[in-house]
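Given next, in structure tokens, is a single chain: the form predicted on its own.
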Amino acid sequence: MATEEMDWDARYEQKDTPWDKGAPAPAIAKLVDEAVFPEGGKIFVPGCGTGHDVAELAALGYQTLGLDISQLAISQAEKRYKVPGARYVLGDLFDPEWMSEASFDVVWEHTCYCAIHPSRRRDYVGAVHRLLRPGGLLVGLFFTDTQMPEGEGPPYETSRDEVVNMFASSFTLDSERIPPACYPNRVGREWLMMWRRK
């Protein structure tokens, strides 16, 4: 099922949200300690869900905007988190209207890419490229071992090589490695990549 066909509000209403761990990605605090994110930078979080990562980044000092296609997710984020510097927007990542004036220093990718049907992944790359300023950074914690059958999802399977194939024409791979921290059930299943907008 393609992302645009998924009823994300229904998933949140039914509490069928296995991707929501109730806490921010453990890697964020470690990456901030490593000064991966530029000090005072503006960060965009696509597919932010109920806002854990957005709130964490804002609490750590970044102006952070989260986007999600689910009204219920955005409402829950706004209700749960009142963190200065955190904003939430209802919208479609592939709709150019809302992002016409956007220019971010960093895009934090975590479980948005894997939620998008593989047929739209090049659209994702194009959207992220437009959202970043020249030289901006995509910090991606890619879910490379979803344990889903090929073609089924979300989350849809990907691999390190598939991500490289998607991003290499528009981005330069600065670095890649095992994430410095993960949710307990994601250990060994994610791959951290830092892509610089060309």
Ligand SMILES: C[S@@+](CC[C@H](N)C(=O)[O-])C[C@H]1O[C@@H](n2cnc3c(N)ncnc32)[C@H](O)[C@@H]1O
Contents of the next structure:
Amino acid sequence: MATEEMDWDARYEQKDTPWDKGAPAPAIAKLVDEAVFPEGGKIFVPGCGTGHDVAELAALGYQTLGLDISQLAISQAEKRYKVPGARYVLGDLFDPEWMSEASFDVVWEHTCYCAIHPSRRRDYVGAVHRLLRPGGLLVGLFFTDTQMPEGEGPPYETSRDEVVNMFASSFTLDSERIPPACYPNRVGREWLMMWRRK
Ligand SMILES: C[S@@+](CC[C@H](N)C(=O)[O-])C[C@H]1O[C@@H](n2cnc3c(N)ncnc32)[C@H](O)[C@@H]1O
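In place of the form predicted on its own, output the structure of the form predicted in complex with the ligand.
Up next: the whole complex, starting with the chain shown before.
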């Protein structure tokens, strides 16, 4: 099913949300310890779901804005996490209307790229590019082993090389590696890439 056809609210309504581990991505705290996110930076989280990562980043000192297309996900995030510095906005990543406040220092990508239909991945790259200030950083935890059949999703399969192909014309690859920590069932299935906006 294509993302544009996916009823994300229905997924949250039916609690059909296997991606939601009830806790932030374990890599975040480690990356903060490594000072990957610039101190005092403004962070944007596309497809933030029920807000675990947004709340974690805000609790660690970053002004963080999460965006999600699902009203239910956003209201659950608002209810669960009243953390100073965390904001949740209902909206579509591909809708330029709400982007006037763009110019983030960092975009934190975590299971949004794989949720977007492959036919819209160039739009994803364009949106993230517009949201970041020049020189800003996309810190991407890419789900490179979804174990989904080709063309089926979400999550839609990707690979390190496919991500390079998508991002290389408008971003520079600063570094890439195995993530410093993962949820138990994602070990060996994610690839961490730091892309700097040209
Ligand atoms: C696989 S979930 C990941 C949620 C969260 N990052 C997590 O790991 O718990 C993908 C999320 O992206 C949201 N999403 C899908 N398409 C979107 C779009 N065009 N704009 C904003 N959010 C979108 C969905 O509602 C869903 O919450």
